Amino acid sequence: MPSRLNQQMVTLGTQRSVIRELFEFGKLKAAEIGAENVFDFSIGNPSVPAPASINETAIRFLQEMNPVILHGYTSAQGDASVRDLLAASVNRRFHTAYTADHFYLTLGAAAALCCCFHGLCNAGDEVIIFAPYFPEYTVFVKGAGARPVIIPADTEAFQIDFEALEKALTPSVKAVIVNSPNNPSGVVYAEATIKKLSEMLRAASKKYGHPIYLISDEPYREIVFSSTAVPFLPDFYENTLICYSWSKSLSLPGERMGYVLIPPAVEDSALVYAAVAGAGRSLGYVNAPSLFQRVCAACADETSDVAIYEANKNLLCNALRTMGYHVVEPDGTFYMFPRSLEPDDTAFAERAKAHSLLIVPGTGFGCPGHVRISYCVPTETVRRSLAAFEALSKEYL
């Protein structure tokens, strides 16, 4: 009977995210008027191809090796030579020391995410969120049994407010996620804050007498625009956990290929590790799929061409500021998060629909009086878009 249905599933399973409504809302309308016609800034799906080597790779791959093993089962946390490649690669680039053994690789970052809060987590445990933040975290954390603690935005730079966080740091926190770049201001947080996080979650560490660990989560962290550092975060704060997906850098989402690394710098990292695979374990999410390991391991130095998404935003940031609208800069990703022309973010993205603009409210990013546009669409979109723009602005006029 479905009174026996967990019911929490039956909710998540039947409420589409409003960001999945307007992207099958932009295929109606398209049908309707032309694709052309309609400005779908909804959905953060890489409109920039994935490298020409992502398909040579994997075409040799599908040649050279033999097919047992190519399409075979791996070891539950990856094959040993495809963490080796990535722990090669991470070391030339942060100058660090890993190895195989720091990295268990997951189904795109959200396995990571998921696996970390249910290796980390037990119940009443709390997580610390800052807003502006990729709505389903808040589920992640929920569905490992923990508490998701909403920091309120800093909406003038997209920064930490470091108040709001002392006051949220009590014994229950057992972690904090960021993510910078950030979905979806597209901010990447300065040097300065994160010292300061680091410092802050350091004395509250000592403080309370166990670990709070900080959860990067990097799924943007090549899509960075005008030579803006993205800081490496254990190089600043020891119990640094770090989610990493391939689905934007590379421009391959459907292929969910990331990974946890557990650097050995984390206390007790040996266990956190396990308690990482074992969550992998329970969640069913052992082996990644075998061909991208290994596609993805290989090509891990490379990167979608980012420089069309840099001309995105400018084209479209400089103009937007022209029309009055509030926006802080992207330093990265392909989102950026302009306040909406009303307070009610969710009746001003309505009212956009009227001119075929499909833009996501900030309420569910937990910033309300915001929008989000993700601009990864051609360039010739966008351009066309700005009349579209205008004129809803002139309705505020």
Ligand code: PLP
Given for the second form:
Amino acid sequence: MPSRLNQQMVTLGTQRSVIRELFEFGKLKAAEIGAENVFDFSIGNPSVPAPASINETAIRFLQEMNPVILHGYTSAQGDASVRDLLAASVNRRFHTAYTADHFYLTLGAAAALCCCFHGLCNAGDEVIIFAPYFPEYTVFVKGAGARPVIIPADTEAFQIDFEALEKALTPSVKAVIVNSPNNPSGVVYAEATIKKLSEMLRAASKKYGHPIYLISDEPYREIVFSSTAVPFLPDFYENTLICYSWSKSLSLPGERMGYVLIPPAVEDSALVYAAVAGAGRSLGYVNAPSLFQRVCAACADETSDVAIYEANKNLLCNALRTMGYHVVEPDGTFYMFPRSLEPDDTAFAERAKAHSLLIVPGTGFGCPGHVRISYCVPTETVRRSLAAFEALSKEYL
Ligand code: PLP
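Form predicted on its own done; form predicted together with the named molecule now:
Now the complete complex, all chains and molecules, led by this one.
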């Protein structure tokens, strides 16, 4: 009998992602040859612990706060005093004048993005995504009834292919999503890129008579190297919504904390806020976890010790280049996205497995011919993996 279930959801729920496949393979291999001999660069789980202040703050709240309040429901959009603290922190850092009313707290960047797509899009609207991209974007956009439109990657610098964007800016485009610092390339969009993007979106909004929203997905905002400046997008484009998360900057992916920031400069910002809140309600994402709302707001000006990611990047990037790999140098995150040594990135990643190197084919990120290396691992693992990368490269001589 054919299943009466939602087939699309069954498929999503049963399909194992390539990253998960690699992760499972890594566990089997570790049992066989020892975990220290498996170089697992597959998953983007922060390898540095959250700062000590996270546990200290959580313990303080647990010991000192009225438990009925601490473990009780907060406002759907997040506790007002928490949103006050967040607004103050963002204002200090970005010289803005936001208030609690501009923040909607939710379950990490994933839920923040879903709230934006569901809140902004009607069936058939298009959302532009620049390759290489976080693979879940297409799932989230389709889940909101909209259509993802992929702009192929600028593989020279991983900035934006503006010619391709120009062609894609049709009247059906409701939003454009950017992720800088980027997963998987590690690249930060230059100010010139952001300015040009803003001009094009402004012109297209005017031409079609409706705003095209820029959704800025920023879980890696604080993970940047050599004090690279990350342009603050609302300074460049008025219709910007920010999706933020503490998963990476505070090493708290399991606590599921993030927010949507809807600046007052956004056209009809109160209505947009209502739409995002309505989406949160309809998706059941209301009331982000109460304890961690408070902890993240109290520690909002801090980050984990992200220096190790820069050390790993330098070590790996220099070594790979010496071996003949082509790598665009990351400006931040804990990813790099070198070219695979053969056009078929899946075949290349498969050959890497024989050297116990677990790297993810770029096809899933919308950018074939590349592989993603997640170097959020101990520096010693990076160091010991270099011989394996070298042996792999020699297969292609
Ligand atoms: N956006 C990007 C670019 C990511 O890399 C991730 C997670 O890896 C997310 C969003 C989802 O983050 P969160 O754990 O905050 O939901």
